[in-house]
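Presented below, as structure tokens, is a lone chain in the form predicted alone.
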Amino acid sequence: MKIKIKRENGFVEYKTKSLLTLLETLEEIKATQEPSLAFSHGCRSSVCGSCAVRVNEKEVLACAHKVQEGDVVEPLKNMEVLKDLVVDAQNPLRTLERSGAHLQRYEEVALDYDDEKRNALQSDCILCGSCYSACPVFSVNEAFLGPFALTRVWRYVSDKREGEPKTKIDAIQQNGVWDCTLCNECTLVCPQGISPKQDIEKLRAKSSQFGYMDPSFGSFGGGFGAGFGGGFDGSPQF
């Protein structure tokens, strides 16, 4: 079997065995043909998402994916690429700081079973950085908070114990939840199945009940929007 990894000096073409998984794939050309290949991974269990990469131009886990017959692996796009397949990680958590993403005021909130399973499937995400990736906004728009940060914004906006959903709401106006082009490239390479394009929507709407609106309204009727607002985690292997 043969697959091209890309590296430093552009793609290689390696021959190897027919193996279960690209990381035990990538481990088997590291001990027996390239020692200097760097890639990273943690878990091996689809949990830490460190050993995200794409191949064939779609973003997967090593640990997951099946290697098949002419495999194209490159690293994750939107990042530093700072040896082979591993990037620099930490783009898409400035995210996180700059959105807000945290619970800013905790209030004492009895929740029943439906508010408990509200925002439940966007705290599973991996931090992987897969929707970062894929997002093609960042290519025209490197301010862009992003379907990592915003989806982590909603589930804290959308939980009953958060005090101050405003200042969040407020904080991604900007380069933020009207800038998202819905294309749903983010919610297709989920690992996890998070839609951070359905997440996005529910932001929209908040926005809107907020007082905000889609700034690209404000170019008609002579200026109709006037007084509205605005794992990786894991070991590089060098």
Contents of the next structure:
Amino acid sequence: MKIKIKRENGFVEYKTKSLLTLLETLEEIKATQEPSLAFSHGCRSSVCGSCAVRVNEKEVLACAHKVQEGDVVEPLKNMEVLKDLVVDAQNPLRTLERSGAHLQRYEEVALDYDDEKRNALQSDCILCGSCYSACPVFSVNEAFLGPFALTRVWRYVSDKREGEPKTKIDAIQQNGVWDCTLCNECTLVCPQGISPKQDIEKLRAKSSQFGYMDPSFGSFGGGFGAGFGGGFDGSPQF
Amino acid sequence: MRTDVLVVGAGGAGLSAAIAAKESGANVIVVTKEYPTRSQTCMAQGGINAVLYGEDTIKNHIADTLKSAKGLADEAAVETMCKNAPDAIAWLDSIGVVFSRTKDKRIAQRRLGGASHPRACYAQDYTGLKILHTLFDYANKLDITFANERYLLELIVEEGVCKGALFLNIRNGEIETITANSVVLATGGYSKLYQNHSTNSKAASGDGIAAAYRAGAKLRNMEFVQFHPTALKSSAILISESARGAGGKLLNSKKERFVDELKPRDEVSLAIYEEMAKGEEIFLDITHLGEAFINEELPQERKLALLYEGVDPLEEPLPIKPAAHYTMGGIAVEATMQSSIERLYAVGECSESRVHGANRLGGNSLLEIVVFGKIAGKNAAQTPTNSLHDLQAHIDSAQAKIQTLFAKEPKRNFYEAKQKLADLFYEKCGIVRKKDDLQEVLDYIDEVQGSLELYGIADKTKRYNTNFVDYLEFENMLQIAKTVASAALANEKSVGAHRRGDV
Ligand SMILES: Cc1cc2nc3c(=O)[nH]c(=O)nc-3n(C[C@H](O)[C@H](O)[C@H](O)COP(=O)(O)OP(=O)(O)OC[C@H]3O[C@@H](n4cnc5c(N)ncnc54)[C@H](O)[C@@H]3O)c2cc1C
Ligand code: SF4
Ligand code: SF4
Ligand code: FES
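Output the form predicted together with its partner chain next; the form predicted alone has already been displayed.
To see the whole picture, the full complex is given below, headed by that same chain.
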């Protein structure tokens, strides 16, 4: 079987054994043919999020993809390539800090089974970066917070233990929920079955509850919107 | 770079330590050779032990732990861990871990092997993942500094005092130094010595233990390696204990049962080993458990079995083997988590903190990393400022080693040697050990270490050279392997996970 891997100087074809996962194939190539081939991996069981790459232009986990004849393997998009299939995940990870993806203030609430299910799926995220790679917004706006960070914000906002949901919502207005085009590409590539797009829609609804509006509607009466929003902002605090 | 507390490793232990140190007012830098959320802690599924509600008692938890440790644990250390468990869960709840819950507003708990009560709190099928990611989010909230993709080369120790460490910046191939008032090692275990006979992540090569050992730190109980009875045959991916708990049967090639599946891990692993020694292949049969159960309880396992073995556990028994899963041995630490080197702390799977003894109880290691992580961080934050005499000497010596390595032309493939070592270890320093076998393993290690000038790296570039990193891991594995095999040879008493087949 032959596959092509994008390396420093373009695509290189390798012969490999069949019936292996892409990760096993890469390891085999490295150990026997090409010691300089660079790729990231850890758990080999789809939970550490290290090994996401693009195969035939679609994001997959190398450890969960069975190699097919003629597969074309490339690094993720929207990130700087460090070498071969290794990308710099530093910038994507910074979106977590920028979006304030953590519990702001703990409110002691005893949760039940239904409460748990509210954000169990969102907290399945393995930070593989697939959604970030697939998102078209980054090509026009590098400062976009992006799908996994917003999913993670929803994970905390939707948690009954979060005592300050508004602080969370305030932090994702700029380059955040309203910049998403709702194209759903992120959902299609997520290995964990998460839909960042749906989480963004829920965050939009929550933003509206706190008085925020879609800025693209601003042209219909921007001054009013801003003033009104400002007034509303404070009210839930009373 | 300089900081108050340097934490090496960003799994559950490293993050807990960093958080505690930061909250005690210290400046902290956390270094990892991966990214924090890629640490092996994410792989834990089963749960984290704590006594939370009336039916169970902390006394039970202590007793179960001591029983499993077979006399090699320290009662006071076990008591500290078990008594602090409820607080640890309350703390994890307060930072937002999405634990599974019951209808009546309790944190759900299940029973793992060796526990007298359902005591393991879990977060769906992803306990370690959710704890690790929540710790990471919280560390971001505290603005803790991370240095990712930095590989620990050597600790800086002067006159018995640890003062920092040297790292390889994997991204550009440069050596970086971080000096500190104290250093916390949280670099995880060494099960990956067994390569494809281990359930662990690639990163579990025992780097931190090897570095501490080179710096003169005492190690303890290195021969104690826990084998999990049911890992997939070709990939060694873990099939959770709940498969047996729910009625999964172990069968040999003749489709006969040969052991009570509910016995403790070491006994089941031994029974499988003996069966395999007779030439039998072993299968885990869960076909009778039904689609609903398998999809609900073992969804990841079903997916992975299909992927790696081409077997659907609904239709056919799964081919399995026991695999190296957890290493009880490590850097010897006191109750403060300080090692035998002053200001060098060690915590988590890289340490031997006298709580697991000869056999770790499922669910106790996630507990250990949180409870002892916090103790290590707090204590490390208390150390007063120190000064370093000669940083350049340390840099020069590391630099010289790297230059020698880059100058070598590889005549032998170290990836092959790594695999050979793993196969030898699995066969001869695995579930049952014998004097002659161990001697053979030691001879092989000596042979490879004696001919290291023949092994080297083919890739001589600086930027993101994973061939180089793999080689560094290989050398660490050789050193660790030697301590494990020597300890196994010296210890003629079969206890817990260490079983001698000749005395
Ligand atoms: C499949 C599986 C399932 C498990 N299930 C459970 C369970 O249900 N319950 C339970 O209690 N335990 C379980 N365990 C055990 C438990 O997960 C581990 O013991 C624990 O997570 C170890 O945590 P740690 O923080 O000590 O190390 P790790 O999480 O392994 O982290 C080590 C860190 O050190 C870094 N590091 C290593 N070497 C270097 C270096 N040279 N330079 C820089 N950084 C370095 C790594 O990058 C990483 O960040 C399981 C383990 C496995 C493999
Ligand atoms: S739905 Fe939004 S976040 Fe998802 S890929 Fe499209 S634009 Fe990006
Ligand atoms: S949301 Fe899905 S695709 Fe995006 S980082 Fe998380 S697991 Fe990966
Ligand atoms: S290696 Fe961990 S997700 Fe693929």
